[in-house]
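In structure tokens, one chain follows: the form predicted alone.
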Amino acid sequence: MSAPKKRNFQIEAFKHRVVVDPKYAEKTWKILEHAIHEIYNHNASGLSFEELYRNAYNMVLHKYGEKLYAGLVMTMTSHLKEIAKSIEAAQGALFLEELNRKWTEHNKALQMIRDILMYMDRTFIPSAHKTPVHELGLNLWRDNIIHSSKIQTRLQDTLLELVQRERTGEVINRGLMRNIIKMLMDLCGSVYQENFEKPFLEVSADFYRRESQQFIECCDCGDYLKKAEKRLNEEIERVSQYMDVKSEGKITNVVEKELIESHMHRLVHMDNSGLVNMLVDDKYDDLGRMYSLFCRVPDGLPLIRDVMTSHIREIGKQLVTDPEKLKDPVDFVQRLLDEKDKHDKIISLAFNNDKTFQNALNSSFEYFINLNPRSPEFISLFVDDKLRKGLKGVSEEDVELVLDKVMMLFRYLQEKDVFEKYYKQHLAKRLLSGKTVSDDAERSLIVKLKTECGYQFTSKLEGMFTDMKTSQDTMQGFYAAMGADIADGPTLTVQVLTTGSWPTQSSSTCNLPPEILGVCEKFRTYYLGTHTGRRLSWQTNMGTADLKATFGKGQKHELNVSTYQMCILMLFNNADGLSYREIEQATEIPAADLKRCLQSLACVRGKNVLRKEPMSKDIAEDDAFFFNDNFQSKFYKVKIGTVVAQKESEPEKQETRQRVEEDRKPQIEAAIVRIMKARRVLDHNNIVAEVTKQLQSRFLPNPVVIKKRIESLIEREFLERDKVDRKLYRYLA
């Protein structure tokens, strides 16, 4: 079978020349020109678009693209000039409507023309670098209509006037505005910016400049801010309705500058209605409005923050330096907490929980709390009051809330070690008198202090709780061991306190009654027999006693008194009357304590189991005291407290301060040694800075004290001065 035979094809040139009618281009253009006229005159329904497209196609094909393009420009221009006259002739409100109508018609005509000339658009225009038909139509509209000398200014003025009328409360045709402004945006180049946006922003700035001046003269701060907020929202809404979305930022900048930035200092400091008044009166809405408006302008929020800080510091300073408010420590701390709560709420509700405002509030509190050197003592007294009685019947959550607030104030203290000193004293009294509301609350606070300051801060406090538990076990062992030997005597409960854990007390000598002394000696013998290497010293100033007393007419009461008061009352078993000096000699109670005890036994109504002659509030050394047979009380158990000052007296305060200063010395020295061990060589200023940094969580060390501790370490050969530079120290291993 043979393979099929291959055929070769050849394409040859056309044998006969195609002769084109010399008037072809002119005739064809006339057809197309007539079609364009008909389109503009709304007679397009009778046209054959297929035929027109073919004519345009052939013109381009026969290299008459240039003629076609030039004819199009000329024809459209002449029509647009006629349209311009029609728009110019429109009067008043009809002007924009006519412009809008003609623009719509032009767009429709342009669409049809582009369809007819599609081939030219695709081939001739790109190769000849001409403007495409649709874009050409827009440019011609811009040049002949929008930039017409009789239309341009009139259009701009009309648009701005409508915006102005809307600002003054009139209702305008927003749909028409939207169409006209959309037309400006659709036109190529910066037509929208030059013919509307730029003059709109200038006119708006003038308008709001004048209006802000009127507002500021006649409104208070709150009303002014409401008006400013309203205007700002109106402009944002206006842009969304009929302007370019990019205009929003520009117009809001204008409003912010003219209504807020230009007047913010005057607004903040406005008499009777400015920021301080809003803070005082808790005007959350107005403060929130001020925050949201001022955060839009440069330096707006720092201004609010600075004025708020100054105000808080001022009221805080007044609070901590007012002698009247310092009389009641619990009330003083409660006022601090109330101020903190008040401003926390403002920052939360009005200032968007702004961290910088929270930091400003914290620094203000730290500033004025430390202006009062007694703040650590007062905060401890506040805790003492709450844990003694203030939290009775309160839910666990509320207890935690109070403790958290206390911890917040504690964090502001620079002298945390002073607080520790007082807290330890107050805790000791609560534990020894059994007056604490809740062991859980006590322990919870210690855990919080431990979290805040570390184990060292609370180790002794935890030791106090341990001692209380151990003492219970010791007493059980004592009674089990002694049994019948002490059955007839008074019941004794002893708390054995570890010296290092509890606040040091000056051990005052006091002559105990013989009945008590016997049991105490038995306990001493038992305790030292079960524990080797220990020494007991009685702290009679810290104990309490329950006495049974019989008054006139056989009336019996149980008296709850301090150990000192017990010693005094037991003397009256053997005498009806005793002078102050006789009591002092028999008991050897220190004079200050003795006077306080006698005052509470003889001068407090309802608790006066003794009678004093002459009768007066104060105790004098020549007073005489008698057993009060006529004492009456509706209660069987009568608690006779000791008249004590809630706050420390001046000498006690000096003594506590001295103890604190002494306790600081080893801490400062330890910090210096730690630093020098690591650095080996360091100059004086850097040592001071490093020591301050290390110890500031407990207290702010005084540079003078640091210098003295360095001198002490040099004497003890831990450090030495450099031979050349005397300000340089070297560590001696």
Second form
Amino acid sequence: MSAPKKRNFQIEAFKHRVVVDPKYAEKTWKILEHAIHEIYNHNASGLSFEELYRNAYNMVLHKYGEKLYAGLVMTMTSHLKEIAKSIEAAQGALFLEELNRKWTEHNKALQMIRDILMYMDRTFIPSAHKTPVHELGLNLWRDNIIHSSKIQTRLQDTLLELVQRERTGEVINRGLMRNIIKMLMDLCGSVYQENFEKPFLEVSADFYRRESQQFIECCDCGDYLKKAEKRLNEEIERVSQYMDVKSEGKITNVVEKELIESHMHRLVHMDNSGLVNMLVDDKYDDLGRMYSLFCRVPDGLPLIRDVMTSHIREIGKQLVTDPEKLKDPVDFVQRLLDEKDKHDKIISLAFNNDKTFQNALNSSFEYFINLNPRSPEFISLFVDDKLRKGLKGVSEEDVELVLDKVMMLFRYLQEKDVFEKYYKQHLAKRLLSGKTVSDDAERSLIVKLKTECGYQFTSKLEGMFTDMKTSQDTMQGFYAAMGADIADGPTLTVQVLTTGSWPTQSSSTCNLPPEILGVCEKFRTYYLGTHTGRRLSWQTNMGTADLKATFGKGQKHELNVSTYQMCILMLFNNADGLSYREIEQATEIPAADLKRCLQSLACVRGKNVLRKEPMSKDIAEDDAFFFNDNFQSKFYKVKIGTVVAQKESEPEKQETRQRVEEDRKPQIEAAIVRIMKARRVLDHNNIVAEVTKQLQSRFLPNPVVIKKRIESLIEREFLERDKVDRKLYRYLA
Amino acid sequence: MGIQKDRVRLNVGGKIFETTATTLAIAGRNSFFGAMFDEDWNLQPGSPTDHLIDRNPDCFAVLLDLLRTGELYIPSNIPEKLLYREALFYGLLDHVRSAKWGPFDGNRLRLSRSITGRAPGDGTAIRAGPDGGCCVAHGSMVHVYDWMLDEHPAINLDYQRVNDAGWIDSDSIVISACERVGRGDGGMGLFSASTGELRYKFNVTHDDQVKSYTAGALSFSSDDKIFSSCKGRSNEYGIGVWDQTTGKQIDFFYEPPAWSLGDADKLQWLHGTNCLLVATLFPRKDNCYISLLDFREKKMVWSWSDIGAPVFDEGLLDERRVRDAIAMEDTSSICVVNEYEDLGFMDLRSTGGSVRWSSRSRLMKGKMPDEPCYPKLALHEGQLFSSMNDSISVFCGPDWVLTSRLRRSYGGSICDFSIGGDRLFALHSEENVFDIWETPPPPIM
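Same protein, different condition: the form predicted alone was shown, now please give the form predicted together with its partner chain.
Everything in the complex follows now, all chains and molecules, and the chain you saw is the first one.
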């Protein structure tokens, strides 16, 4: 501001000051102050609201708002100091009661004071940026009562002690507790947090740390979990009874941390009662409790999952590698299924059907089933067993159930093509010997395999079924065409099998007896006459025959034998005794098969239609065989089985393996070519990775084999190595 | 006595009133009567004695009728101001305000009052407050009126030229002003509507440095954000975003090349799409730029400009020139207006479309007043308002039919208008006067 210029004359402003009684403000305030005293002293009945309201109004109107406000703060403060003293003086248990009573009174007084000062609250306070009366009253209560040095710690200790007493089982006055804590929450700022919640959480952490230590020393895992669950529920209930809802998450965190997180490894691995024991003993309740408690803490569920996984892998490994358990394939697979059922039930009952647990279970099974290279064979044998006899008299739904379980195991297999090989063999045997129980079940399984692995996987299996059907029709046609021509001869049933659809076996033919040969030739003529351009060859190793035989004492039997055995027995129509070499010469049956046939004809008790010299278990090349006139059997029909290996023998296994490997070669090559055609240039590691990915639905290709296939393709000029970077391959179109 | 228990006898300034506690309870707990009859105060209704209230009996009669009927009738012998003061004493001012005028309907508006101010020069903007008050920007001053149309202390931001003003709530006004070269003043400030005090000044920071700036058009979002078009010293043009509660700058959308944001005339927050409409219009720039900004993705999601629009002849150019724009979320379109008050529409759902003009009011052409004001648009509850010269047109319905026209005889062209608090305020350019239009309370039957 610039300095005022010197003026020659001055005009006095016309001042007309309205002079209010100088003592007016003081007098009015005294009235109001007195009223506030009376309100605090429960003596308000003599007060006139209208008068007090008008006085407060007038003070604000005449610009004494500041004085009114300051007076209010002072008066209320002095009253609160008095109240503080009376609360401090309260002894023992009365302390909280007194605090609660005074708080209720203060609230009521505050409401009345606010009523009187309503006009100030509405006009003066907003424009002067003061704290509104109600909030002011709460703030003063906080500063003078709660934060008073003699009350603050005492209040905190009292509240915490009550909680502690409740934890040890005493009954406390929850209503009072609720009121006091509600008061702390009503006060602005972080009064509740600072004066109650924070120390409460600290004390609770201490308490549960000590208690958990005590529990873990003397309880087993199941009991510990029960106690922890109980404590957790107690705390949640406590919060709902008399604390701020926001505290629930915090206190449960504390309990979770102290009771569960700090001890979770010890709990899971506890001797004789830990997770593994619970799994073994199917303790669904305990497991469920463990799951629901552990899912509250970080890394809780992964811990359970890891322990469960390693446990399953361990028992699975034992199961698939124990030579004792490998003796019976059906039993072996049944054990796998039982193990799967057991753990499925645990996951559904106790682990809330948790997806991650299901995945862990699946990966564990996948891991150990593939540890045993014979798993595909065994699973196929299991199916074979079920489809041969196991499903008799079982309802359709149950059949489906069994098949679904088998499919589940099938899914775990890495070498699905090996399974296919065995399945095909077993299916062929079932079909040719007419042993399938249910066509529907067979087809249903094939449909399942098709959805799982695609059309290619099952096309040949379906072809086998078609062949069976066609053969039936062909035979009908044959007999209709021949009519009386062949009525006298033996009845011939031919199954025409498409080459390729069926498991190929070395077609070692034998010399058929002339009676049979005649009918066979007729059939050949008939068949080639109706289907031109085809070739028929006889798979004598797979046929069966029913023979009628009359023994020494005139007793008649029907012998059910294989084609080979039939050939041998027919020789004895013309001779009573024959040497091994003679039989071999006459029939030309391969030595191994011949020995097996003779063994079953001569060495099995109750089925020994032939007699061998010398009498021994094994067939030697210089043995001699005689028609056993003394043969006796209770049954009219005698089934002479070949000694067929149910399980494959070691050399057969090698052979199958060989064939599987051989079949894989073109598949791997096809995959390589497909990939390279799309990519043109690719390095070795990526090819291996992509081939593995493409083929993993059928089998897990060996990288060494892939490498060999790549080399072979380079040799045949499908691919070439990059001239600069030897790790790169190029596709040659 | 039964029924009589409710009865209350009041002696107001010597005049006896008999009423019921039920009627007085309508005033609510936060009023003189609510407190008086609370059980804390030993005043039982039905007690035989009169309760003395040392106030004006005539005004009390009006207010008692207000409590009885919910309607306000002020006899001519009672000054409005006196009644308002009495209502304030009893804590009934809110009741009076809500009974004073009815819910807003653009087709039933009546001129309530005209207020003449003392400000020199042309008005810049008028903004309606949420509870019936308004503020008027003239040059570097903003005059504030409450709903009783009492003027409060005027507001200025370093006495810099005010570009826009807006209400955050019934006691907070934000003002955007020009920056003075080298002084670091101007920009944007938050003021108390009742006292005129500056409460907060908003900063703009670029690269962690506080820069002075000129704030232009303002808009407020429903999630407590303030948007303003900004021009900085060193070409920092764009849209600034601040948080209403913390006052901190939380975002800045820089102007892309060959586009205009920092000079924008109009910002409009679109609640449904979470986007901001930014319009820069002739004559601030030679061309018009309208765009929608999505701040979450920092993207311009829709844009339109008349750059490169075919020019047939000079006359047609003016006709195609957009003078104001407003987004209408219900129909996903933008309404624009040219200087002859022709409305045009654009589809918000596809970018790069053209304006569909509805040639309606060519009549205006040729008879423009000496000092024309460019049209402005406003949208309120499905009614579209457009100011043109000395009148405001109201359009309704899906095809925006002209349904009403508000006009007053003096004051010259309307340079700005605003709707809020169930009132419409229109600011005239020639004389410093603004009109308040209200919808009368609903009819008795």
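Between two forms, the rigid core is the largest collection of C-alphas that superpose within 1.5 Å. Positions refer to the first chain, counted from 1. Keep in mind that what you see is a predicted model, and the values were worked out from it rather than measured.
- Superposition on the rigid core between these two forms places the CA atom of Lys416 less than 2 Å from its counterpart.
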